[in-house]
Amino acid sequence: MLVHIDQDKCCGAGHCVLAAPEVFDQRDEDGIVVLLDARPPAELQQAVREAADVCPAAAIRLEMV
């Protein structure tokens, strides 16, 4: 898996951060996503695609690979 993000698109609601933490963080200055992890293992997959579902901007693109 392969994870993108649009920063331009990010409104720093931050609902990747609670679902995947170890790859998504926010900047402290505006919230917006900062990616941790462009190559999440397999056990974190699940979550990441989770973030990518809820994420209300649909800032998050996923690439199987």
Given for the second form:
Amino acid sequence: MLVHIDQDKCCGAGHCVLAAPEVFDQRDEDGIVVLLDARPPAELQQAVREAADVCPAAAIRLEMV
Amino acid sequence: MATAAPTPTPRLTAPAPRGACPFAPPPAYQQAHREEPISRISLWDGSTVWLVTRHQDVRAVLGDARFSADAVNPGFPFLSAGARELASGKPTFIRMDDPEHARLRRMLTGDFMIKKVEALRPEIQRIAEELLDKMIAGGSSADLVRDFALPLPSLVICLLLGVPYEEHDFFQECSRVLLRRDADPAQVRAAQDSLVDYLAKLTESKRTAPDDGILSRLVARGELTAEEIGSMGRLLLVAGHETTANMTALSVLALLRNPEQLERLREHPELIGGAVEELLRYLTIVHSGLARVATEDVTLGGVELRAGDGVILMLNTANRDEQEFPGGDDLDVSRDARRHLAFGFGVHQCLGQPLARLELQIALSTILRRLPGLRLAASFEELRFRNEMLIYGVHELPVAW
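Switch from the form predicted on its own to the form predicted in complex with its partner chain and give that structure.
Below, the chain from earlier opens the complete complex, with every other chain and molecule after it.
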């Protein structure tokens, strides 16, 4: 799994950080999404899928590689 | 394959009355959801708009940039005369589309990010304990709205903004007027103006005496006028007052009416995070629907909508949608309710939701821990539900312990 984020779309709701804190963080100055791990290990992939699903701004795109 | 739009004869009106269960959406909307999930409805001003009731359709519209939140677009539906009056003034970012919406919202997203909000936990816990100390010292019964549910989020939002809490009678009265569905437009305008004027003056005073609140930080950015900051502050102050307050009180009531769920939560306090999501879903206090207008022709759930068509999105029926939440009419604190739409969806989704979640988790778990004998001190039938307000809840919640 390859994770892509779009910081221009992000509205800072923070669902991704709640779902998968090992993979997503928020930028200190404005709360915009930061990607910590673009290739999350298998055990985190379900949480990453949930993060992408509940992201209100559709700022997370998953590529199956 | 899209089918033709149904006959444009309005069958329903908004707002629709509640049925026997005051926690459930109005029966007329539930019936629409079952029989014609995207249907026509007439509003107070005689206009006819689309009522959207399914989870998948509500989510689709809120995530689709072809639907605008900007009230200057022709056909934008207003839920009340007061809402139309407010839209004729200077809009805040909730009534703007991107990129202007994103520019203004991003001035605040840092203040509501997960780790900033989490850092407030000890302070919010302290406030919750103090309010309960005072309430318990006052006897063995109280109005939970007045003594706990309202002051908790009010104190927190005042702290965050840098607004003196001593003025709370004034803000709370202004909030009540702004959130009445049936308020006179002139009263709405007056409440709006006096709140913005007050906050703009307070903002001016921060130029010479800054603190670490949001108003001071917006001053320091140097991008907005005092009036623009006042207007943004008004949005945060009103949203911070009434939403969490009503969710707290209504959640306590819903748990008292579902004693097996209340017991479950007392026995398993670690369920609180999921229980708050379930209560948000089950109660959906933004009960009047969200307004959008199509800016292009769009096919939604097999129905053709035209550019200029107004759309009312019912979060409450979407959050009871059996396709998404089987058995959704039941409160189940161990359900996975994370896909609920109580905070909306799309780029306008509630900015303050991390704060709301934390406040609700602290408020409910502290009440359960400190008041083991909590019970309703009035008959359920006597309670006054907030049908006439844009944010649902109870006006008072008499409890004893």
